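Next comes just one chain, in structure tokens: the form predicted on its own.
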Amino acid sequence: MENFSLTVKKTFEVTRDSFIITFNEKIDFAPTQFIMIETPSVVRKPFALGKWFDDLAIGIQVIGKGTQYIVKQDVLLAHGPLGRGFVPPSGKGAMITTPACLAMAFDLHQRYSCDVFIGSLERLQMEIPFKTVFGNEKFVNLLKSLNGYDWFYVVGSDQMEKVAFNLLREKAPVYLSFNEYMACGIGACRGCAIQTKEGIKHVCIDGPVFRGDLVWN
């Protein structure tokens, strides 16, 4: 883990509150690893590392003062990469996520040739290379239509992940990225502890990706 600065190359507005930020720097990271970015408050915020075409990138949804601060900066201070990289099972996979996680999705698509499906409540402000559905009903219909895959990886809100897990779990293993509160990213604060069938795990050092049936019934 290292502390470093990232200089913003370009910020793309994906929806009204979701953005892709690309950087001039390149760093080595494993898929689904994340960085902790400093904000004016004492709390650093975690963001999954990814790519947007050839550039290092993160996706971000503005939900408060901290994320609002981050999308307005030209230089960000961060440490990482953190977390365990996700290595999926063999076979054909599908990632299901939201516009805020496009950078991670692009990286996994490049690494594992998985299909990517985006569920959004709002129309997108830019063209993206993945199938996108809008609204809850179409999202549920999309999930029901996904067959022939050997694994699924779902990233989104807790509610979205639970809906996807319940609809996909009988088709193939479902992996979920957990978004628990964390202050350090290195297992010291214990803020991201979750109960699993294998005991207490910490999202920052044991995850952030877990097989869904190890966490939820």
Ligand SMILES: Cc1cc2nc3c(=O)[nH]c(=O)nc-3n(C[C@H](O)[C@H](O)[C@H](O)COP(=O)(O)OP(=O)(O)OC[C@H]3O[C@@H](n4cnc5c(N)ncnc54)[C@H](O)[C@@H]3O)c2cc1C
Contents of the next structure:
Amino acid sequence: MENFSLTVKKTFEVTRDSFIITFNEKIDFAPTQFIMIETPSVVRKPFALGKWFDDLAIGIQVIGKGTQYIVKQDVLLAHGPLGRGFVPPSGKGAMITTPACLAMAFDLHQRYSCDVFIGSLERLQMEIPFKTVFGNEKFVNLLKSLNGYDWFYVVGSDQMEKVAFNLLREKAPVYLSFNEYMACGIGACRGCAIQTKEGIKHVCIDGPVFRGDLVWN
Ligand SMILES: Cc1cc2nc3c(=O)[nH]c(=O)nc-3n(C[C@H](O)[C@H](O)[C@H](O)COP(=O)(O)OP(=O)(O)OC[C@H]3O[C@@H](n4cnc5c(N)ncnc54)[C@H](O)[C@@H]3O)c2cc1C
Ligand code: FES
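Form predicted on its own done, so how does the form predicted together with this ligand look?
And the full complex, kicking off with our chain again.
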């Protein structure tokens, strides 16, 4: 794990509140690993590492003061990469996510040739290379139509992940990225502990990705 600066190359507006930020630097990371980015508050904020075409990138949804600050910067201070890289089972996979996680989705698509499906509540402001559905009803219909996959990976809000987990769990193993609040990102503060069927796990060092049926009933 290292501390480093990331200089912003370009910021793409994906929706009114979701962005892809690309960087000039290149760093080695495993899929779904994340970095903790400094903000003016004491707490650093976690963001999944990804790619946007050839560039290192993060996706970001602006929801509070930290994310408002991050999207306005030219240089970001961060540490990482943190967490365990996600290695899916063999076979054909599908990632289901939101516009905020496009950079991670692009990286997984490149590495694992998985299909990517985006559910959005808002119109997109740019073209993206993945099938996108708009609104809750179309999202549920999309999930029901996904057959013939050997694994699913879902990342989004808790509510979105629960809906997807319940609709997909009978078809193939469903992996989920857990959204616990993080203070340290390195297993020291115990703030990101979750109860699993294999005991207490820490999302920052044991995750962030877990098989859904090990955590949820
Ligand atoms: C491992 C990991 C990877 C992540 N990767 C990404 C990413 O790639 N892109 C992205 O946009 N976001 C990602 N997040 C979430 C992101 O870190 C938070 O949205 C961000 O920290 C919010 O900071 P803020 O100061 O803007 O908002 P805050 O002021 O901290 O919060 C604003 C609102 O959001 C809620 N909130 C904040 N953080 C969380 C959380 N972790 N879970 C549930 N609700 C929360 C608060 O309760 C509050 O209502 C990730 C989180 C984790 C744990
Ligand atoms: S964030 Fe501190 S232990 Fe996980």
